[in-house]
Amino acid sequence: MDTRHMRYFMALAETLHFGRAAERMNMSQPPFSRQIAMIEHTLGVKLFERNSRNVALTPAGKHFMKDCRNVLGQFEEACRDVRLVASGMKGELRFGFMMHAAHSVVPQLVQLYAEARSDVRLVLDERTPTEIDEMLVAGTLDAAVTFDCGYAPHLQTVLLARERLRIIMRKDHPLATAGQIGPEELRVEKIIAAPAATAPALRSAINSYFLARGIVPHVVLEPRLQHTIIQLVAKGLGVALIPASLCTELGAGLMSRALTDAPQLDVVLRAPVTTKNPAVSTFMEIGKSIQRTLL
């Protein structure tokens, strides 16, 4: 048994007449009988009441002619649906993302993405810069945000964002009322940061901010999640340098302020140039309509 024989069955319990049902499918009506003498033969089962004059279903045929019906759907949109998914119209895409780009740039490609691409179901999966990166590497990302940190030969890269570095603290912290605030004014205060191991790009400027003029930060605490620096800032723990994205939205307590020089970081969408699912390109594409003012 086969699709092919489940499509002559259809022919004939649609027609109820060997020879009109040959017709549609394309051949005469000797071999048709035959086939359909062989379905039943192999099932083992009465498909059609027949004589030399009418043909009806059996009640067995009646039902299988439903089964039939439904299995040959299925096959049909199988078969529709893996083309779809070769050329990227429908499928799966495993997004990673930063914390730091969660309220900038995520929530838009994410909407347009999910506007022309209906079909494709997006994974998102916040993740720490460096393991997003080890992601990208293994396969297990199809494609990600984070900053960019340079050389990086097997990755694509779309600039999306450049973003400066703002000081938080807290509204009783005596920064908040200090003039510009620059390494100079910071070399005393405890810094809370994540560690390089986390967040290379992003640490890497820190440090460079203070060491370009000599200073060397006074790093106290080294939580791995952005979350938890700004929970560390607001009990009081220290002041913090994160993305301006993401002072838009702070606690109560907490207020933010602009740095003399900020450092600047380019958030950028990335994905493996080997990458073998189609809809990624796609994705790479909505990401560059979308750069942000790189200002």
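Next up, the form predicted alone, please; the one we just looked at was the form predicted in complex with the DNA.
No partner chains or extra molecules come along with it, only the chain itself.
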């Protein structure tokens, strides 16, 4: 028994007429009748009552009709789904992003993709930049928003935005009322920054900002996460240079200031060049549409 035999049965069950059922299946009546007899013989159950005038379903036939309708419906849905998945219209996309990107490009990117591909399930995974790079290479992420760390021929890259760093401090910090803030003003300040092993592009930008003036930043604490950095600044343990998008929701006792010649970082959408997930192409195209509005 297979779906072909179920369709023979359903044709007769729905028409209750051998001639019309055979015509629906593009067969002549004798071979069609043999198929029905074969189905009943295989099942060991009488599905139809027949006489010279009428065809009627037996109780077993009525139950089998209900089950066949469900099975065939699920089979047809499976056939539709596999085509949709192959075309990128359905399936799953594993999307990673840096925490600070949740305050900038990620909400718009997710919203636009959900509208364009409502049947694709987005699996969101918030990670550090280094974790994102490793997961893209390992294939455990299909796409991700991260900082641009330079040339990566194994990845397709879309520039989404350019983001400057700002300095955050307590409102009672002496620099809160300073006319301008640059490396010279921060020479003796305690700096809190993510380690290079966690966010290499961000840490490189911070270090280069100081070193360009011949100053080595006095980094006292190196938490992995930006939210932790903000909390440590709130306790008066130092100041921090963080992406501007994170400065919109600081606590009541904190403030941010612009930096003189502030460092700038490229925020990019990346996916493996060799991806086998057909849902990725539309995701990257939506990234390009966001690029046109943000740059």
